[in-house]
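One chain is shown next in structure tokens, namely the form predicted on its own.
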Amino acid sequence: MNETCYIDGFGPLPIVKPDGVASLGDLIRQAAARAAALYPVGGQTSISIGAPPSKAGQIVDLRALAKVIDFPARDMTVTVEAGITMKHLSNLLARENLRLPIDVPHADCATLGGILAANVSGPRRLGYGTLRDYVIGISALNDEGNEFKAGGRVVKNVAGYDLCKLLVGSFGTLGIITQATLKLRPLPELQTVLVLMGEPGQLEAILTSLHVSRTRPVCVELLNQAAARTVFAEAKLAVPDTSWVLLVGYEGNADAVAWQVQQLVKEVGKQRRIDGRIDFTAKPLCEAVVELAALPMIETTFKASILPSATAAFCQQVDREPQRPLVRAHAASGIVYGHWPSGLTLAQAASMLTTWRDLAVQGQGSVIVPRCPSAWKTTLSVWGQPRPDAWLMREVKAKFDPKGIFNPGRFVDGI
């Protein structure tokens, strides 16, 4: 019996599972001949992101492409196929005391190709950057089923156009990623999270003190009371009794982490309540923050990208909405999420989204909807207001995929 699947209510779409790059190339050529579409997937952890498909076709399950091609640990790089899960990759790297410092929800089923296509990042983007900073080589198949490559397997490779950055975050619309070479970092000797507690009127001052601090945190996560309650419960830790919680993370060798903790306590400890979590309690807390957006109870998610200086005011404003969300922000990066469990109506969601977008404009930013019921997507305009650079994105799409084979309709402006 053939497997099928729906994407945002569109379907049923048959699922095909190529067993290698050669068979994937054949599949692309067949789709091109039929003017059909291909929708590449891995663990389907990011499948809720984007608009509904616009063209009949097939879902391409890439999880069989999961080989480790090259792992020269001394060079701190690894080359793997795109279907490898992030959990498998993490375990492989940890044996050599290395890691890819990207926070990924559902790492046991999320695949490298999927997180590259969606450009997934998390709390530690403040200290370590995003996926685009770690991809030094990439391979993909074009609309003719032929392989094209960019970058290489060494960090100093600078030949050619930087197609790596173009493909990362393209949501599978320019080709199907089959392989990537990643630069790595050593595992930290120690991981610590300081829990700073504050009331609404204190947020601006706390974030300013962190900005001018002599310390260098790898993450600064801001949680409202609803989000903190969920995160701390998932980590099986006592919930702080406060309106807002700031999680300030430090990683590195033990001496450096210890100095930074002591320094931050000196800088803000006299005015704020601080609770420290070291290693064995820090790790479950960090994991719970990363997994928050992927919890089954979450039905709708907004994501705002604004100036970091506008974060405190933005978060306090959206926390006053009648249907209060779980608010979580990468506070020093200007990324704010609102999560709502089931029970929200389309009218309520549309009203709140208007508020979020008006506030984001004041913070020189924008808002997208990574997660909501499929039936709402057209009304909510999940990719935000029309972009002035959409014509350029369409030109790039036309050059890479003139037949509209790859993930049609799902990206910005219906690309």
The other form holds:
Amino acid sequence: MNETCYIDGFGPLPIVKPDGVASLGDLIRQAAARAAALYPVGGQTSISIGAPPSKAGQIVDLRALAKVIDFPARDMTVTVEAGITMKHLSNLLARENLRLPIDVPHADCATLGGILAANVSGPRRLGYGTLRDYVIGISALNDEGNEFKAGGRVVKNVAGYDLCKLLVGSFGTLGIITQATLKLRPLPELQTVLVLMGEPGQLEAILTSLHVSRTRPVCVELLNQAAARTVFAEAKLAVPDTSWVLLVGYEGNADAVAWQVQQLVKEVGKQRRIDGRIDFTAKPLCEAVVELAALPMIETTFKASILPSATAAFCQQVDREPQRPLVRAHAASGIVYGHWPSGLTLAQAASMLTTWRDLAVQGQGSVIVPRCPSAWKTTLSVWGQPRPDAWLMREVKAKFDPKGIFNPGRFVDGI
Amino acid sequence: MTTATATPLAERMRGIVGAGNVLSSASDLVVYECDGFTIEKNKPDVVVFPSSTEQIVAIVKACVELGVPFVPRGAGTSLAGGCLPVGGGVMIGLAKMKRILEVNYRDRYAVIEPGVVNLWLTNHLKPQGYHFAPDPSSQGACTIGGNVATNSGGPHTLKYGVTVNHVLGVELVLPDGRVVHTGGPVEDAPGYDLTGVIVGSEGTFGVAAKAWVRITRNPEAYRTLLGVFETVDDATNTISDIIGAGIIPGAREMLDSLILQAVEAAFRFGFPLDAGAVLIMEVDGLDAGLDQDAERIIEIAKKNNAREVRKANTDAERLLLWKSRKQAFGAVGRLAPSYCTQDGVVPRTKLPLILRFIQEMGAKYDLRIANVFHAGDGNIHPIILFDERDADQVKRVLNASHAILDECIRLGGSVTGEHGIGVEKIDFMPKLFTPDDLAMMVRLRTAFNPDNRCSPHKMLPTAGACIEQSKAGRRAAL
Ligand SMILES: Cc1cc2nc3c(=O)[nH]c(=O)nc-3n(C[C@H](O)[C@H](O)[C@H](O)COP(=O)(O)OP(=O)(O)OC[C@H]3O[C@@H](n4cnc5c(N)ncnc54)[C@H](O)[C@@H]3O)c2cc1C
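The form predicted in complex with the partner chain, contrasted with the form predicted on its own above:
In what comes next, the whole complex appears, and the chain from above leads the way.
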């Protein structure tokens, strides 16, 4: 195999593509024997997240492990190998009127294993939760190249420790995920997005009224003007002219959605301009907002996790910075992203990161840098200060991967 | 352990929590020799009731120093023997840590001490239109600390999730006395989801001293339907078809004819006594849209030969229906002196097969078995009626239970959907999991509880001498 690739400027790392679990196991045993590292990848859509690798080794491309193992649609579960792309998976599920309600950018490239490891989520996490809520069984290969599993294929199961939770969001540092069983949801009968226009002084009031609204939105997405411009242009829709835009999504049966649209207009419509988009126009808008994070023009991204009640103030503060980013927030979940196209300098990024982190601390939260030029990663701390429980995480890592085979150096606190 | 060493242990504990919060006399300890799983019994040497994290830390450190094991206990409603003090030692009762420390409606979380009873939190939130979503049938007694430890479910879990979906963070006293705080009210904290593995660890990772839990807005409205069927098959097909139609009811509970008789005698709801099975089906959410769903459900039930579908017309009717369901276990007491509940899971579409199998086991072992369970999740709860004074019956009960659980595994399911492994189901773990699976679970436990001092001999089969000790305890109990 002569293909190679860099991760965060580290490399060149040879790419190997095992054709099944057995050959993957061999690779792990060989790496262990040579004290080398393995960097598992799928579609490489989240590869920019993390610190640079700390050890020579190989990249393991898992896309050949893409079989559908079992799809008992009437049980609303599916078991698939980790290398399957999300596009392929959602097409398969849609045939049975089912879905995994997780927003995944670049679904044509992103693999299930990759999104599980990176715990990808999007706007609709408000209504549907995140991947941890859907993984009911998982298989992975351990540091000895042996397959282990946890959970099972039934939607309710408390036998054994829930290693599914541990592996979701572990960024491939505890083992290589080979297979997962997912709980599914029916496709909704109808999708709508209401577009609310707002000016800076009104944001918290709008968010509070949404919080107490009789309606139950599945997403409350807040965009500054720059982000709105990009999203609406991608969706080929006229761009709203206000400094902030809120996208409020409803999904469900037709009666419930229709009622919620009318109700929201009643509740907040008098003070705000509202523009409703149902099904046909809602879809491109939803897609554009999901894809925003993955646009190739974006070079640097910050992600803040804060209390939902702190979100409006946070967004307005970071919107005032001289190098104004595209600001978008899953506002009711307290997740705020700032995206910068190229042009930012390291010094500007570092100074802004300090501002973001100071502000996030006030909202009891933290900030990570999911994307930036590789060279900056020695200066910017991409994961931020280790949390107080980081020592226990290191303990878990030491038990699962004592030789440091899996993605060494890339995760929090040097894990 | 002998009384000679128990006394200094008790003295040491009194020094930490005060004399009024330590039980050590044989008559007091009897209450704590088992939980809701009564087949195995063993008394702890002492029961201690701390009132703060600091006191838990001091208790745990004393246990380390004195080389004794300890086990956390909430309300003791575990049905798997999670609270059994194998090898004696200190039982840490959390009943006195029962404060709701903070409720933040805007950010939708609450911080609670572990001894807060599940229903108290929901009642506390009620005036603001919120609740704590996990609602085990034991919610009037069980503690949230216990729910966190066992990852409890309840009738509403298919739609709303189990406990782990509603726990944001935990303050845990580790078995060496260190305190770790995982997660918290802010989502997506960078790092491993330690909260996710602490939930459901059945008290083997340490003592949960505090939890951050999600609070959920109440549904605006309900439509509660009672479907009456001639056969269990018709009832289970109805469930599959409802879900196939894209409707996820908040709850779907099935009661078979034997349980109906017991419940009817207790609550006089007006259940038909000659039905093969009834289904309680509830859709909830916004008022708008519920009629659409309810009509579809009625249509689907009729298509599956429902004899009739009744609607709960008033709130009182709905509450009585739910009371009948939640207290069904209690009502079983009318049918036999003792009963034992099993907790297995099968893929939902395999429900008719497992129910037929249960019926066959009833015939084979000459036992009466009633069924009331969370049908939407495929989570069965066969209740085997017996008389515990009859040793032969007890043996048949165990044989029938084991056969049913083996069949759940064969059908692609699990041996526990919500009650846990505890001591009861340890022997099934090697049937569900390979040695490699179990080895990784042991690795995880070792990160939290390396000396296995906290709740030893639970969840995972142990190799070597220790097993002898626990088996001896079991024989003594039987
Ligand atoms: C009539 C009846 C109906 C039931 N219905 C349901 C149901 O619908 N769904 C369901 O899931 N369960 C049900 N159960 C089982 C039981 O109620 C649950 O498992 C409950 O969560 C246990 O809570 P508890 O406070 O009684 O915990 P306990 O029984 O005291 O303890 C259970 C386990 O948790 C550990 N533990 C307790 N507190 C802590 C703590 N603070 N830190 C660490 N570990 C701790 C214990 O060591 C033990 O292993 C039912 C039980 C009964 C008797």
